[in-house]
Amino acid sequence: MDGPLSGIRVVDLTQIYNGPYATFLMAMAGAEIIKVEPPGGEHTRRRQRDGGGAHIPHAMLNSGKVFVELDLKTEAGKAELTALIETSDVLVENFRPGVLTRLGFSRERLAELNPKLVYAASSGFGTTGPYRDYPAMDLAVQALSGVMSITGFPDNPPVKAGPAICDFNAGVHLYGAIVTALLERERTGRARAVEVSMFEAIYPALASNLGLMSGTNKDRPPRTGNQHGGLSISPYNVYACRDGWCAILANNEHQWRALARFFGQDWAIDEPRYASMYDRVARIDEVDALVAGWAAGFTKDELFRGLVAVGVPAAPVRELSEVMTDPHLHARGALVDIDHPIYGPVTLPTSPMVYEGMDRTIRWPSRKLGEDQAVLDQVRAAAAEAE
């Protein structure tokens, strides 16, 4: 079965993580993604030369795309891009604001070339405002957005979140904005420009911490380590066990009672000091010490399976190597093992968006730089016919 975006052609000028993830999601939904790379390839392709596994992000984010190489600083390259624009439904870019205009493709020019084109842009801080021209990588946005200020333990320096959360959060928002604009075009005929800022996209994820700041620590929400970001749930932490660590939390009274019974600590159910979530939060360090003592005699698998069986959220802290081979992710088709034509055996993600009637797999692996250059001949022919 064709995907829900089959028949949609996208000019993909994106690079690194933010934009490429949005267009990857579109590719996995059936869209034709024409990935336009500069001479030598975009940044993640060039990183692979170090031999240290840096090729994996490029392979992950560019499955199911068609690859062409264009030098947009030349008239020939601009002519090829013009033909692509004239025959496409969407153009996506995550350059610094103003770059595409300087290349001769302002918003007004894009509308002239193709009134039905949805133009989508993403950047660190948006196309207007005082921060417009700030260079933005995930680390910089984590720092400026407050993410780093709330990550880590109270007595230690701020720490970045391990994943590139600002890049990928913006990528998901960008995908949503594009698809929403396509729906509007389908309904009204209007092709709207859309924009997503990494800085703005990550802000809602700070909800718990903003709540804490508004409640008690109005100057700066503290770094809460592995405790709840709003310090409003207890227990909520990562606890040492015999062979590692296990995350355990009790989000309500039922879960607290089930937790106490599992550990054989029925006394804690009726103990007035722990009678409600409010009471437990008021004694958060005391409760953490209790649960840590109870958990220390178990393995992380015993805790995981035992607590989940009685309805208490828990999970072992796993290494990435364990996650890559996770039987659940592979059984659902969320991860697939392939023999990549360039990189050899790799484990790649499919789209987290599952569509009824579509097999959950990658459409095809990422390809060599310019491997699909011949598609430009077809595009030129289509553009000439349209004239």
Second form
Protein chains: 2
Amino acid sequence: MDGPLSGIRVVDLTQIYNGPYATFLMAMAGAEIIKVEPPGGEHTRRRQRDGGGAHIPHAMLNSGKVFVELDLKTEAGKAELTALIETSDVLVENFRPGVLTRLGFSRERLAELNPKLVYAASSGFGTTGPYRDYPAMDLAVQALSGVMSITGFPDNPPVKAGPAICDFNAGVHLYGAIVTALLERERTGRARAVEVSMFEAIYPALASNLGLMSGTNKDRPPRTGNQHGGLSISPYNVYACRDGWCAILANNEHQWRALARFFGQDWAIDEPRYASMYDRVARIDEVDALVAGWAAGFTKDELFRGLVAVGVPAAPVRELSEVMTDPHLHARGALVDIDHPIYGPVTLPTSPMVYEGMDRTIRWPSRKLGEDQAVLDQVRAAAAEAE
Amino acid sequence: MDGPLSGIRVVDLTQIYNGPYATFLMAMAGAEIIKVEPPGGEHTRRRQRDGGGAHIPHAMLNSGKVFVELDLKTEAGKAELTALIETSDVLVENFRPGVLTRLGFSRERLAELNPKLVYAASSGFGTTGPYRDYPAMDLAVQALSGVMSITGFPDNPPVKAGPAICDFNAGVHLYGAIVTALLERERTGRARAVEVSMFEAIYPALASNLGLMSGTNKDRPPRTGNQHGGLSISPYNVYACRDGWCAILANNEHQWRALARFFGQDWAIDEPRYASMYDRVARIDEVDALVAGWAAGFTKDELFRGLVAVGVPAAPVRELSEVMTDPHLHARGALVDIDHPIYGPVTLPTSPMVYEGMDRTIRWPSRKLGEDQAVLDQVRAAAAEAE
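Which structure goes with the form predicted in complex with a further copy of the same chain, now that we have seen the form predicted alone?
Expanding to the full complex; the earlier chain stays at the top.
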């Protein structure tokens, strides 16, 4: 395959979402991903059972990879991993810090085996610092990072963001760090180790909310429901309409005037009380009540099509079944429907990173545990030849 | 600075969060980011007013950049941009599709000016497809992508994730795509254009929830509150305790037994009704009620410290003020306190991508609009010399 990462080989020791998303992105860009699973398979493979839908994450994240099974607690398994390390460009793992060292593959040992190897690690909290050894998963990081305290309605308890955002956000940061290290290796010969912590990677996304907390609005509740996280844009909310909910916002005066005109509220276009963003933010609940009244008589599709046509950002609140069949995503090749050899008909994503001149494809669907075990024979031969 | 992207020059036409986060990550890795702002400055700079806290996002995302002001609607501005393009490695923008072409810088024109330029674009929906021209911001993408429909409590309306996850998630995907194209350029000479759409980039993070929707649980409400998004892990929730809330989960039988032992509930350790993950998921509300009862008498800190010490993922629900002062983040250099020359004392993030052998620093704080205007003289001279 002619992708930007063609010719890059990756030893992939990752599991669940964070690490596997990083290597999924690499696979989609053309890298050779040798996914090493423990006896019985990695967590998302084992989580499955008939009819539960739990196969979907595994199918989504493991397209285009090569699958081998190794017991890294045995000498034979360690020897296979050694040969993989000697012949690869990248080793990536998201064990808890210290696990790989205990298996006999410390940072120093990796550098001895292959000084050109980019070693990449991701974990909840990173390889240093007081929380280093704490176990973590998406839920715990959403709690500790403050994501939950700012999600939900002011009068309700804190609630997590629905998607596993801390996992996936760390995974794409991990991808970025790996490719950056590969670029530096190509330019200077230096192969740096890189690491990403889930806790740190989500912090920048709190920017609006940190602004709110730091400003004169600090006596407002930390959760703003569907209002802007910094309370610095108005209107900006989700409004009930005839058949559901529609998100509507106006990011500048031009959009505010277009919005008022769309709703036939010409009086509001030049109304001094709402003229500037500062004016509207100062009357944020009043503006929300106005827009809520205007929107209530429309369907969500009328609002969506009508408002975007006049340049106002708007979108219906969609169910996942609508998203999975979205015509835009399918027209662009972001989603493809396939008949998966293990799981049957599924809808799978290609890479969100779109490269000019390259078709969007999943390359091939995920495979059974150990299905590509024969690749280890080639790896051993190549490693022996190099010595 | 000796960073992995040292020597890479970037023309940065981005605004708000998505594009600026991509170029922030590049700046932190050592690239030279020439941020071109329109007359009056970009949106996050203009959003500020005294005391509102809205300066925080601008300060967070613009460390280590170089600031110039150009009116790209004038011939003089276009000439300056032309010289920048001729002497740079990357041009990145997150205008709506078509804006840069209307300014006179189509894809073809960019390739004529500099065939080695990596052109990177990000937008709500991408440069093709039926939604191409729709305006979008984080809120609209959270609605359209289904994030809202799966966030919140089953009995409450849909609610957005508190952080601007669609913006930032697209930004780090954009970073990854740019560096990937730079790596390919280094290896093969080919400079591909890349693009990332906010709508597409968030889709993979829905994996658990798409699994729930596709499985036999499809009659469950789409929002699971603080239960697992795929309802495939139990216990997994946020439990009320004496002084707040604590997230607790058990990802396998080992963690379940450690949890039961921590709470002194030895009877539960080998109780057949809760023996396997499948058993617990089948009784998910019953298990939640048990753990809720056990947790209620503790403080959140007792639960956090006590449970992680026995290997069970747990974390208190934190306010942002606690996160900004977190000892772990400060010990690792992920956050630094500085006296900002414009904004005064602020806490700023360094890059979540940690590179071996490299200090974590913000390089320098963000500057005033046009503060580095003199850099354009050097750029013009270099461009003239190259001709």
